[in-house]
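Only one chain is given next, in structure tokens, and it is the form predicted on its own.
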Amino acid sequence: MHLLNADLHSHSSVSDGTLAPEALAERAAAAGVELWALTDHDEISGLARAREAALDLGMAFLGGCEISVSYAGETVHVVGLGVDGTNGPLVAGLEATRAGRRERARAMAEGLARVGIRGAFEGALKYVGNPDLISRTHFARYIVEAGHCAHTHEVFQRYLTDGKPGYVPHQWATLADAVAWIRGAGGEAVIAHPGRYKFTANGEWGLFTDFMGHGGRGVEVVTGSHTVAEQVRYGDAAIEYGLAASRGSDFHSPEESRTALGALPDLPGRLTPVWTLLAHRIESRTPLDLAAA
């Protein structure tokens, strides 16, 4: 086993975490987390405060991104590991990427209002840091506060997923021009949490190759919302397509995630972790022995 406790998927109230970066650090530090990345959705401008306080706590550090992508019909989650914060192409990526959300939240308040739920555009309002990050998640916590649902897993599973009244697609970035913007400011592109999509065999296997095509290294292998099977289903894949295995919390609150920060099994042995890829872009007051880890 891969004894290192590195979480390299994590959320703040920069984008719909809960906890801002300098108290998601004191609670990935707290629970002996060694390795740590700020991913928030689309959104880079909390990595500059994350990484501060998470020196500050002895941990090491990765800046980090999570890409929200169109692909194939599906929504796909690209995370960016290790990637300059201040990249121009970057940043100018991650904006357009952003832009259009407020005017999906508002047809997703209009699907909502016609179910009996009112006023959700500004009940979300109410849970957002930055207006132009407005997602599923901040409806979600104020369908929950409104008394419809008693958790926000709920809330999705009724109101927020292809097909029911408050789900509204939008078209997110390429897979081409995510990778792309991550690669080109330094990091490494890891497909997020691949047991969530909806792919058939071929379908991932069109993912996966694309990916890989596009200059893609990474896949989340041990992840919040994987089970036990899939844990060892990506595993096998990322063997097989030659790929580092990350491993992630996909934290975003203590109330709502399935899985605490550090709370992690262990990377399995066989697998090659995508730190070994990015010993040189860690951040760190003391140096990790990653040939051990």
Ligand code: AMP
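The term rigid core refers to the maximal set of C-alpha atoms that superpose within 1.5 Å between the two forms. Numbering follows the first chain given and starts at 1. Predicted model, so just to flag it, every value in this text is computed and none were measured. Compared with the form predicted in complex with this ligand:
- Fitting the two forms on the rigid core leaves the C-alpha of A201 displaced by at least 2 angstroms between the two forms.
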Contents of the next structure:
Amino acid sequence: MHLLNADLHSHSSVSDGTLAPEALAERAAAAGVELWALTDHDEISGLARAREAALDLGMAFLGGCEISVSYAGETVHVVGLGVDGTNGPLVAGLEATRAGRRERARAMAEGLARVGIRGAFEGALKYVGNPDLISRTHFARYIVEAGHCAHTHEVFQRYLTDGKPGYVPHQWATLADAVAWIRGAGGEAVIAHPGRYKFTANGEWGLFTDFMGHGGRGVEVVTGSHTVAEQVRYGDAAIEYGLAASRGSDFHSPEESRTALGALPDLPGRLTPVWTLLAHRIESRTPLDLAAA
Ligand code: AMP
Ligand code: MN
Ligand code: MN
Ligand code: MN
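May I ask for the structure of the form predicted in complex with this ligand now, the form predicted on its own having been displayed?
After this comes the whole thing, all chains and molecules, with the earlier chain placed first.
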């Protein structure tokens, strides 16, 4: 049976990816992706360009975003799929979520300067495609360029995670708001890469029940940041909680991403693909056989 090649998690230069939305669309289409979503961090300003490019390339498209959320003492990410990027409350909510990134970045640069990494604010800015969205990823690229670390993953471990010199805690959106903005904009909310959270305060299943209580209906099962064991663990959780399952590479750049666009295992047949909840939101110039997927 033909399984749909859906990639529902990727980043462009509108957030912390390195490719423009059009170039990302081209790369996805060339890789055989049939249904694609752009999910920039806290931003939907790339969606119109991404949509045009995707439709021109014969790819089906879902507007998306990945919202930063503060939950039980840690940062979790909620992916919105099928959102209308012109929806007022979503646009305003994301704008409020982005606010403060610049001040945070200045404080990060001060912490880094104290351990001998100079000029990090200006250095990170050179990699920023959207002045409203300066992120830790941009700092990581600069710190590699400046020769302090061999690769960005090492930068996160040594400098940019909780307790390290360049880490500055930040207050992001609430879980309730993030889910409400996504659903209010016509989309479905999905817990991004659950395998990456520590779940110290509330336990991982506390996040699942709170998320569902707010109206969330999906969880990423097959993602670039899950091991095979995590795919099984969160596939089981999707069934136990009655959540739909998503599949996405979390692609950021040809140089840095572990997983290429569209190059993921298929969702196990026992799961309900999240795109079956979003058939009415998928845009495509050619018919897409969701039934076969
Ligand atoms: P921010 O929103 O500024 O806190 O940046 C978060 C981004 O940093 C994530 O979306 C990832 O792209 C990146 N990131 C987080 N942890 C790591 C890691 N260990 N290695 C590489 N990139 C990471
Ligand atoms: Mn990122
Ligand atoms: Mn994420
Ligand atoms: Mn992501």
